[in-house]
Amino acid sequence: MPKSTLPPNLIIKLGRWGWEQVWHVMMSQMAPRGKDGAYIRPESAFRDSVSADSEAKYPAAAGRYRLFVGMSCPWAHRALVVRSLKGLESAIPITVVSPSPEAGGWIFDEPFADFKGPAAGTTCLSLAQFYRQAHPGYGGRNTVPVLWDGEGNGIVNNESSEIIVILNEAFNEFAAHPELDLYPEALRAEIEQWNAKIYPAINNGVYRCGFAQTQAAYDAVIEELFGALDAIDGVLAQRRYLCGGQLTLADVRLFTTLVRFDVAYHGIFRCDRRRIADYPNLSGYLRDIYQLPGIAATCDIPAVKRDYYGNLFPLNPGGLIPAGPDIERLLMQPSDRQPL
């Protein structure tokens, strides 16, 4: 007697239904959403600052503070770019973490045990362990970048937009390039206007595309994303940088998203209407910043491809990592931006 079989169309329907349920569960853990299926980024928890004032709660000092970064993370990359531009490598060491699907978060490339006082001798293998060690009872997100106070064993700040301001202002006494001001008083209003446009539409916009859980949510944000890119490409036809002839923190915040766009967001996040390479001014602007002294060394393109395609399982279940594009070669082509 022949074995009974399910009709192929029923197998497909059951498989699709099952995968969609599992996908929504995984996405809800990885990327919180609203009722409309749109991605909502949670707020950062630690928002203290470092000051050049020696009497401050966190006074600037060489070797006291440490940056925890993930090389694929655009938010952590901001801090690395400012650290490099200011010449703070000797004053502020870094510790690198990498994403691990098995661990469910960031893990240290090398076990971290640089605690002092009562916590001396403690070893952390994951960033989650580090957060709990630094702040017992903490139950929020374990994100990078982290600016850590090694003297007090506490997290000073884990909000990238604030960390880059701290690095620009507080450590000039220890910087190789103290004369460089990426957040000058005269341009702050304009910088913040750019930030207000770039963050929701582009920096977070690519994630809102990639983590959208309904077609309507995706359709809305893809229009916003490319509308903003189109507008900025037009502005950059007349300006070398966003605020004119001077590089600022607004450029830093945009750069770390643009350098990941064609190798990651265009594919895995479905930001595929156009590539940055297709924009004449944005692509030259990207090359211009990439070729500034020290910036290329902060860009780990293989890590970007490996971590986005290899670790975001709900978006790429097979874990296959695409071969192209050869973005590092393209980034070294002449920018032709200097006349602006």
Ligand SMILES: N[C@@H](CCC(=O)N[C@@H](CS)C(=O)NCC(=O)O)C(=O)O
The other form holds:
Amino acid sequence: MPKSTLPPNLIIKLGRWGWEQVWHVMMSQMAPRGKDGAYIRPESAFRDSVSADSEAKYPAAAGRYRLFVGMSCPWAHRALVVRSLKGLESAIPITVVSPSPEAGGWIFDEPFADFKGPAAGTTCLSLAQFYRQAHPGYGGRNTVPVLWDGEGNGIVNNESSEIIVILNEAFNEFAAHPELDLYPEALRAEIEQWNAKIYPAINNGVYRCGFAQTQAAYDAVIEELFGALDAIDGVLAQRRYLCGGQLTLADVRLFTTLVRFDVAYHGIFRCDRRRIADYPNLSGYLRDIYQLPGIAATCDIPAVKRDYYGNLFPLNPGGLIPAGPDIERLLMQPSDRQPL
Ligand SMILES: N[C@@H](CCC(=O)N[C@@H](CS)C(=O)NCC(=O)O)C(=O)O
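What would you give as the form predicted together with this ligand, now that the form predicted on its own is on the page?
Below, the chain from earlier opens the complete complex, with every other chain and molecule after it.
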């Protein structure tokens, strides 16, 4: 007599149902979602500023502040680009963190023990411990970038769009290139117009594609993302940078998403209607910025591949990392943008 077992199709149905439930739970933990399955990015909690004014709560100084960054993160990369363009390497040191699947977040490459005052002697292995140490009771996400005040042992700001404004204007006394203004008064309105388009549709748009939990949520964003890329490709036929001949913070913010696009977002986030390489003007623009002095050194393409494919478990449970494309070679091809 054959043993009575569940029919195979029922087992498959149950397995699928179970895996889907687990998938939604894991996705929502990685990326909070709304009722419609769309990704909702939490607000950054620390929004203070550093000022050139010596009487300010956080006065600019060399060596007092530190940036915490992850090399794969496009938001942290914004801060690294501005730090490099302004020549702030010696005034603002960095601490690099790496993602750890076991810890479920960023961990320090070297245990962090650089606290002063009452916290002196404390050692942190993870960025989560660091946030808690710096701000007991903090219950938000433990994100990079972080601009940290080593004197007061507090987080000044953890919102990249604000950190880059601070780096552009507060530290000129200590910058190798104080004359470089990436957020000039005369262009601010135009820069903000670009930001208002590029942030939702492109910077956050790629995440909204990748973290969507329903087909409808994904379908809506993919339209918005490629609509925005198509439009910008058109504008860049006539202009070297978004606001004309001068590189601004709007370009920095677009650049750090574009440089990750073909190598990560196109695959793992399913942003695959076109590649940046397929856009004549956007691809030249990307190469042009990549080849500016100091910029390539801020780009860690192997880390981008490793972290997106290797650490976003619900999107790639096997953790396999694809071989292509050979983006670093492509990025060094001539950009032919200078005549613009
Ligand atoms: N709005 C923030 C977003 C920063 C952010 O989401 N960083 C990601 C890395 S790309 C992170 O650290 N995520 C960890 C987490 O959410 O737990 C900013 O622009 O600074």
